[in-house]
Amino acid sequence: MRHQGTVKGVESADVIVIGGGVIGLAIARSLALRGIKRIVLIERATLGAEASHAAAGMLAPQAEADGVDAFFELACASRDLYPAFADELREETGTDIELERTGTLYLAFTKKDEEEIEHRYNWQQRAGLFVERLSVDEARRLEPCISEEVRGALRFPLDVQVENRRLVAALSISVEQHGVRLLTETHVKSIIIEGGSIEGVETSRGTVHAPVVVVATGAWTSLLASSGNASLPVHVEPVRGQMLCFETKSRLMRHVIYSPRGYIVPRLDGRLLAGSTTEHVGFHKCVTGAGIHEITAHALEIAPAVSSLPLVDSWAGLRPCTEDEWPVIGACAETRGLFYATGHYRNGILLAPLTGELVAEQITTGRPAPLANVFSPERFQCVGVN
């Protein structure tokens, strides 16, 4: 197959990372820290402009889990990396990613909600996890703004939050400082595969040759084609999530607050994020009247005082969802040099530091970490795409 000329100034690399969200950036950084010198990261738009920008930044595996499984263990392991991760990024870049460690409250408003939080408390207690059951009075002492309709609450002290847009900024600075070559506004036309091995990628600017390619393209993964226009063997669907942003003159609350229907995330600068919807609408990334109504209703259920706050912003993002809603992390056995780090769905921010470590470890050592085995693309019967 004839390829167009090489990208100006970049003829070859040791590793190409396709995708410049937090997942791709974290992988590029981890590779650089392991001594990989020639890393090229290719992003179709600007760094972190899609799901990474739209997220709420919650690091809350305990608040969201219904039981212990491999995904829960992955999520908790990545959450627990964040204190050191945040310190390292601050030291490297001078950027504070605002890791806020106040914790998360989970509120019950109905009998069904009470049964849900009781179940959550019981299994997490049995698993030896850090969780607190609060009376209504205890919950209201922590957060006086919550509704008088609350019937019970849990507190998860280890479930925290980060300012995801500052995280993107810090990672972007870090990878540049570590010598990663960034190609933004660059479309990957195809992955070049010859004889069952990766040869590089063909882009809108030309061809870059490399023996290793990491697909970290989020919701756009299934649109990426290999040479010969064959589809890649992992299917990822975009799932729209809408978000609202309110403004407070002083912080209305300190905890991230969940209900079974929505959540509110207080930022250090006084903003209050509320979300979110889950919509299977393809690539239609827009805010709708129905979405605003739904999110507002759920926010008011949690804290009626939100009704007096000005709505200052709204946005939508596209979460990347696989068939089983678990991420795809690791090598495709039938195509040498092809790695996946995609399909993180609602947990891209949470899983970024650990995904970076797991992918970089497998690339540099040739061995997957045991924690990553269950998330291998092989579970989808990965086949060669040459």
Given for the second form:
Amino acid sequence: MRHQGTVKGVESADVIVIGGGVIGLAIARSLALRGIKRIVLIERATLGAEASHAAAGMLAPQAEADGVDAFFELACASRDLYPAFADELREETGTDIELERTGTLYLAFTKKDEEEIEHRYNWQQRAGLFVERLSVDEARRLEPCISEEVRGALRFPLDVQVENRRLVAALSISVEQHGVRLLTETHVKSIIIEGGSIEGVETSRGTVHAPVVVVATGAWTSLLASSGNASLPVHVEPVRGQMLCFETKSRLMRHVIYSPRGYIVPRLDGRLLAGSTTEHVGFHKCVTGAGIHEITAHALEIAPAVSSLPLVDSWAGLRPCTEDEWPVIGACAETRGLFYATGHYRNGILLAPLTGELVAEQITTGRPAPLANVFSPERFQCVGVN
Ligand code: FAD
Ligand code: GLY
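Mind pulling up the form predicted together with flavin-adenine dinucleotide next to the form predicted on its own we just looked at?
Every component of the complex follows; first up is the chain already shown.
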């Protein structure tokens, strides 16, 4: 097959990472730290422009998971990496990703919510996790802004948050310092596969040759094709999440606060993020009247004082969701040199440091880490795409 000319100055690489969100950036950094020299990261727009910018930054497996399974273990293991990850990024780049460790409250407002927090408390207690059951008075003493309608609460001291936009900034500086070549505003049109092996990628600026390609294209993964125009075997659907941003002069709350319907995330600079929606509307990344209404109603249920705060910003992002809602991490068995790191759905910020490590380990050692086995693309019958 004939391809157009190569990208000037970047004819070839040892590893190409497609996608410059937190997942692609974390992988590029982990590869560089393991001594891989010629890494090229290709991003269609600017680094972190999509879901990684839109996210709320919660590192909250205990508030988000529904039980102890392989996904929960992955999420907790990644959460545990964060303190060292934040320190290393600060030392490398001078950027503080604002790992804020006050913890998370989970509130009940209805009878059904009370059953939900009871269930959550029980499975987490049985699993030996750090979870506190609070009376209404205790919860309101911790966060006086909480609605008087609250009927019960849990506290997860280890579910914390980061400023995900600072995380993108820190990772971007880090990978550049480690010598990763960044091709932004460059669209990967197809992955070149010949005789069952990766040959490189065809971009809007020409071809880049490499024996290894990592697909970290988030919600757009299913739009990528191989050179024979076959679509890739992993299916990822965009799931829209809208966010509202309020401004506070003095901090209204210190914890991240969830209800079963929404959440509020207080940033150190006084911004208060409220989220979110879960909408299957294709690639329409916009804020809607219904979204604003829904998020505001859920935020006011948690903290009525939000009603008088200025709404200063709003945005939407597309979460990458696979058929079983679990991420896809690892090598495609049928195409030598093809790796996936996508489908992180609601937890890509949380899972970024561990995903970087798992993918880099498999690329450099040729073996998947045990933790990654169940997230392999093979579960979707990853067949050859020559
Ligand atoms: P993205 O950040 O979307 O990056 C993928 C990149 O690939 C994009 O920059 C895109 O331009 C690029 N790309 C795509 N196709 C191509 C191509 N052909 N060529 C070149 N480049 C390409 N997660 C948490 O852990 N905690 C949270 O609190 C949280 N809150 C969220 C709230 C909202 C409203 C949303 C929308 C998401 C939230 N998430 C959260 C989920 C998290 O944002 C995602 O799981 C994570 O950002 C996925 O990272 P990514 O790098 O895979 O995708
Ligand atoms: N994890 C929060 C969200 O996806 O909205």
